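A lone chain, given as structure tokens: the form predicted on its own.
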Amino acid sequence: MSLLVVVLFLLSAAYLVAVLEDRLTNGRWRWLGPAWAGVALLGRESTLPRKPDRLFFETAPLLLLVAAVLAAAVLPLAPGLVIADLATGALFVNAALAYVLVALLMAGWGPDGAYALVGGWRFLGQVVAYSMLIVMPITAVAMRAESLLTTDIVVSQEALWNLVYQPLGFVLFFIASLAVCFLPPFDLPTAPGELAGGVAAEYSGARLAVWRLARLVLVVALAAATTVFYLGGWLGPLLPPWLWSVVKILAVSAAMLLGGHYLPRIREAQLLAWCWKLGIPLALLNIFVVGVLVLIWT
């Protein structure tokens, strides 16, 4: 039952994210726009490049979708409403996100095309930049909860959300989440107007539809992770727990889309420099501060 509910939520939330993304792109609300676009893609011929690595080319969109669903599988929407309540759930999220890199490298290599290859290698550099900014804030979150169980992390925020307890960790994790989803200003692998779609440039028809769905589900999964780790998950007054999760996840998803929409794309060298010279020292400072607070208050 939990599996069905979570999957339906992911699909519904992904559709709403697609509607908002379409609004930011075209300047008007088209509630049926993503549906018509999906139908059009499914009805269009799915062409192949001239000399593809067929295994990589076919597998990449599916792997991206699987990685996004796996990351969401350990994130609870309400007490008891989680696909897999793993004892190491917080680390499992990071492990699942590692396959996003694999999917984008496969999508870059598979078509045997210049733009796709450049996009794939760009994401490899992007991972080197943001990867520690995913793990280190999660470490601080687990320190406060004294557990890697995602449900325990939510319960630990009953008195005070981690957004208030460790705001620096929230900012770093939110920025890293944008990079994981290759959303602006970290859309280096796709780079519209520069790489003509990058890693997705050679996909069409049903393959492109799966790719776009996977990216939308990835955004929702990272929004759910932000909600569980920093916004108290299902906690809140008056409304049912599951509805609090839905509201928070959709709000974070909207913030992720809006956050970088008006910012210029960041160059690879700038991203690496900022993350390693500024982001990692700040993440270490966040762990130190949280450790001191945990020692004082426990």
The other form holds:
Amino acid sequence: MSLLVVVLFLLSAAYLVAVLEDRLTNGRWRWLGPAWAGVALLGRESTLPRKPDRLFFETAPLLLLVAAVLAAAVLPLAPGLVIADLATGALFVNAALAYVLVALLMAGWGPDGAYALVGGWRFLGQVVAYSMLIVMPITAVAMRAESLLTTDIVVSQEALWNLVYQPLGFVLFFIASLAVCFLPPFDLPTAPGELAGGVAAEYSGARLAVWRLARLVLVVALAAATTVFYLGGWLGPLLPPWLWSVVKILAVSAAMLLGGHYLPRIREAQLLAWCWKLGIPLALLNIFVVGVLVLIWT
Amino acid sequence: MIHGARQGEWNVVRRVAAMAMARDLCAIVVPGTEVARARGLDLAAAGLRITASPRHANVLLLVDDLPAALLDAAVVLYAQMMRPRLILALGGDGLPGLNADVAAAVSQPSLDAAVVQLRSALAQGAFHPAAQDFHAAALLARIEYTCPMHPEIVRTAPGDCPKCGMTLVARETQGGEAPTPEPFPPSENDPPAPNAAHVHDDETGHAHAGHGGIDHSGSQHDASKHDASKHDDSKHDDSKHSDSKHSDSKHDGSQHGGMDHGGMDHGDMDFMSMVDVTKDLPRSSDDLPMDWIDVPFGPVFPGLPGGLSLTLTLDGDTVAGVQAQSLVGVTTRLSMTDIEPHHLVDGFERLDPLAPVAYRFLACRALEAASGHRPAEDILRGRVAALERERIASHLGWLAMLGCQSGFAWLERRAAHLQRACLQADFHALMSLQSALLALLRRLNRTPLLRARLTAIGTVGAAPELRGPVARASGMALDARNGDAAYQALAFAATGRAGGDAFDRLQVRVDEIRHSLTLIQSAGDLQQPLPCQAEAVSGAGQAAVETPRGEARLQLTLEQGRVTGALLQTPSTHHLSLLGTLLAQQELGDALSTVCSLDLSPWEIML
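Instead of the form predicted on its own shown above, give the structure for the form predicted together with the partner chain, please.
Below, the chain from earlier opens the complete complex, with every other chain and molecule after it.
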């Protein structure tokens, strides 16, 4: 039951994210736009490149989708509304996101094309940059909750959301989650103006439809993670808990899309330099500060 | 029926899919969106979404009557698009051998009407039981055999190298003497195979030749059993790379670089020693041996000017070699001798779609210089205003291209919108746009990451051949407007920066938009340059005009009212030749930023 509800939620939230993305690129609200685009993709040809690594090429979009759904599987939408309330939930999110890298590398290698290949390896560099900034803020969140259970993490924010309790961690996690979803300004692997679509350039028809869906679900999954870790999950007055989750997740998704709209793409070398020289010290500082706060208040 | 229909009988599902496709028109633009913008077209308002990859497009949009080399590139793009696909030609006929599905004039109302026609054509003709394959001369390829160690050995049949005895490896080249043999038989269009996915050999045989992307040696299907062939074409070493290898035998003057490299073959990974595999590979500056691949960026590529054929040899993601040329240069399109003066002026107006007023102005001034005619003061002032309006529009078009290149979506949309508003604006309309323009420029200065992205990228040292904003960003006060009486009357003073990097070029263009607004404000009403009467006049003269990209010079000789000699110098010609040194050893993204920051116009390049 939870499975069905969560999957339906992911799909409909992904649809709304697609509507917003369409609005940002074309300047108009077209509520049926993504639906038509999806059906149109299914009606178009979907060819293989000439010398593909067939296994990698075919698997990559599905793997991306699976990774995104797995990450969302441990994130509760309401008390009891979670696919799997794992004892290691917070770590599991990170483990599932590791497969995003695998999917992108496969999509880069699979079609045997230069744009895709460069895009795939660029994402490897991007992972090296952002991965610590996913794990270390989650560590601080788990320290406060004294648990890796995602439901415990939500409950731990009853008095004060982590957004306020550890704002530094929130900022780092939010930026890193943009990088996970390769959204602008971190769209290095797809970079329309540099790689003409990069890892996605060779996908067409139904395969492209799966790829785009997977990416949207990934955005929603990361927004859900941000909501659970920093925005108090389902907590909130008046409205039913699930609605609070939905509202927060959609708001975070919108923020993730909007930010990159007003920024140029970051350079790969600078991304690595800033993440390691600035991001990781800040993340350590965040762990230290949260540690002190936890000691004082308990 | 549309030419690019997908094969298949109609059924309910396909009716729905066709309806959906008619609502979801994704276009790839030839020569490029910058030309569409400069012609005042708003593609998004007409309902076309612009895609970066031809694989994601279902409309090939041809803007203007295009030169043959660019049409060949468009043919390759068309072949890479997924069926059902359509051709929309604005101001042209379509592709060689294939008429456009919808043809219209280059104007926004006719574009809007054409899109409506496209939608109904697609809704009614997306599928057809007897859809045919697409064949064109530009898609033909030839297999030839060459020695990995001796690139000068080229044979038409497999065998051993006469010099070293190594087995010759196959590679694919452009050229149509013989249609492609065995490896790529023309396939049926979407046959009802049990597995829906299949390879369209006719298309993917040339995948991305024009647009870039694929660099397989297709011939490795049969040749890859030899270890040597794994690195066949990518086994450049520096000396080979610089001389004959690229210049003559392989690219053969065509724009389709990069499709003959087998560097990334990942079949048959038999065990082989790393040392053996890498010993002949080229060495980068960091001494890491890697496969080098040639990747085409253009002649049609998002974020770069259309018509610029740029092929980068990539060593990892570092640029190790550059080949750049224009496919749409001046001499391919315009004859400049023995013509009537007003034909010259009209020809110059069409010379560069990105700067029609400036070149029209140049032709008029050169005619006036040759015939000794001097226009009245207010006409001169009106021309200044028209030229400065074009400078604003052109710089805005460049900002939109920068937005596309750097993924700055807001900038792309906003600058494109303002560019369209400026193009035909009169004095009052321009003055009312002023606050919006200044707001955009202020916004640019406040944008995080923009400075970091462009600073220290593509630094150009001061050199006397530089022109326009590129020169002024490198600390040189070169500006044809300095010596112009009409400009001096308006108290014009050229400005510049000293750093010479991409960010300085951005700053110079931003400052110039401000200055141009001030100049228009004092010059008053705009006036299109009109050719003077030069009947039965003989003489010679030269003129210089500061186009948005820098000073262009024209020397004219008139005999009895006819132009008998013309010599044109344009700013982009030299800037193009800078690319080789500027891009070397840059990361790919930085290299493309550099190319974009030079604001090259392939149309004005003298071949």
